[in-house]
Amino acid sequence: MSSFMERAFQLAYLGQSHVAPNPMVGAVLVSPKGDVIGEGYHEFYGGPHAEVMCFNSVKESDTNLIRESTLYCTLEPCCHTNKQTPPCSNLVIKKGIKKIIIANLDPHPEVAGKGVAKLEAAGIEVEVGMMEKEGEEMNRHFFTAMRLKRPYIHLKWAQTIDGKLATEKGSSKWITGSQARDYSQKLRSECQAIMVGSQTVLLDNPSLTLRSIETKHLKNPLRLVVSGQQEKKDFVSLKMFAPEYLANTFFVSPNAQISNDPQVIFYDGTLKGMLSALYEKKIYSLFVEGGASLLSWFLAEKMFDEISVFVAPKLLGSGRAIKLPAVDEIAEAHAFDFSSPLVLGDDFLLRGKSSSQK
């Protein structure tokens, strides 16, 4: 029944921000009479997987029911051994369950249907595809990274109605009001890492942490500064390089002179090279906040999966804006598929995907 899978999804989402770079996974064990006798989710990276937590939650008085029960799982049980936790497919087989219903196959190249094949070979009935679209949405970061070998990219900025992200001098506090800024914190929490350009860091001195009431219980994303040829000494006095944040703050730089620094992610100077370097570091989702030059780079190369634009009812007349190669005809403009605008106080949010990225 879909209600059991829905519960598995509810559980899976409890791991948000804590399990990356792993996917969110939930599991529910249902007895032959339709009673839930076990449930669990992947709680933190390196911790027990959802299937383990689910079986461990079964009361001793119900253990005799396990062999005749059905396991609902949001993702195909893993079957590879070169990781921190043992293969969940082995555990499922050992428990001797009768049937497993799975939302999504795991696109990880070392799983990708092999877990299902192993379960079927052991005589377990396997059904795949229940709430498949919901699973694709929940784990879109992980699935994109596994399929494209780069992070899932979410671009975000705030602008005036005449398209300005900051004044000519770089001032951008605050284009939008408090409700929009709090919602931006929620979007931050969905990604594994926040990326900004070095000029944004020098001008705004941000901490890039989660501060809203809604996100305070979540884990802060990693902080990435695209630093060009600059060095760490130019930034050490700023907020995001304070001792309590330093361990999770990194330079993303083509400067070979600092490439041996453990806090530097070195790349070849190209956007594809940068994304490949982040993928190798197991950074599977990226929230790009600015400034205008960094955002323009991603947009010009059409390298993104999602976009969020906060629009404030203000006019600057002149200022810093997104700059892209010019087109001659309207038909050549890059089109987007946005959901219905979300009103946030005096501002509104457009959130959607590029029509070419579907």
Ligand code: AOF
The other form holds:
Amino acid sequence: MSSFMERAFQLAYLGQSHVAPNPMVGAVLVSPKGDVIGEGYHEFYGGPHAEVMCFNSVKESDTNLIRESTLYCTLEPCCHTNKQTPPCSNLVIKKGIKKIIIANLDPHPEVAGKGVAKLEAAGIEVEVGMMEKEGEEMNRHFFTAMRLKRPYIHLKWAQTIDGKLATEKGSSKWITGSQARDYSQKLRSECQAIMVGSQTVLLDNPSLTLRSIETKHLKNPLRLVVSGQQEKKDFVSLKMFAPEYLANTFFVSPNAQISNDPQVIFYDGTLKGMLSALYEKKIYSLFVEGGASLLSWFLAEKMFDEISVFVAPKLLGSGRAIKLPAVDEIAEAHAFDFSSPLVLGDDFLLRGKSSSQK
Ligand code: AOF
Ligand code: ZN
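What would you give as the form predicted in complex with the named molecule, now that the form predicted on its own is on the page?
Shown next: the complete complex, the earlier chain at its head.
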């Protein structure tokens, strides 16, 4: 019944912002009479998996029902061992349930169907694919990272109706109103890391933290500053480098002279190289917030999965804008599918994906 799987999804989402780089996973155990006798989810990175939490929640008086029960799990139980927790497929087999219903296979190269094969070999009935699309959406960060060996990329910017992200001088506080800015914090909270260019950091001195009422209880994403050949000394007095934030702030830099600094993620100067370096550090999702030249780099290389553009009812005339190689014909324009625009105070948000990604 998909209502049990819906419940497993609800539980999985409770781990949002706390489980990255792991996927969100929820599990529900249902007795032959249709009663929920166990529930659990992966609560935080390094913590027990959803299946473990679910079996642990079963009351003493219900343990005799486990053998005849069905487990609804949003992800294929893991079967690999070179990691922090023991493989869940062994636990599921040991508990001897009758049936398991799974939304998505785990694309991790060491799982990818092997978990299911193990369960089937042990005589457990396995069904895969219930609410598969919802699972693809929920774990789009982890799945993209596993399949493409790079982080999921969400680009975000705020602009005037004439397409300016800042004045010529670099002033951008504030293009949009407070409702749009609060919403932007919600988008931030979905990702493992926020990325900005070093010019933006020097100009705006942002803290890049979660402060809105909706997001205050969530874990702050990592903060990544893409710098050129600059040295750290220009940045130390800025908010992101204050003692309470320092541990989660990193320079992403091609400067070989500072490559051994633990606060530096070194890369070869190319966008692909940068994404590989982040993937190797287990950074599986990026929220790229600007400025215009960093965003233009990702856009020009068509390296993104999702974009969110806040549009404010203002005109600037001139100013900083996205710059891309010119096209001659409208038919050659990069087109997007935006879900219904969201009105946020005086501004609106266009959020979507490239239409070619359909
Ligand atoms: C599951 N159930 O709840 C999760 C799974 O480092 P570890 O030990 O936490 O293992 C992380 C890997 O396990 C992760 O890369 C993914 O393949 C899988 N996640 N699997 O059976 C869960 N979170
Ligand atoms: Zn597991």
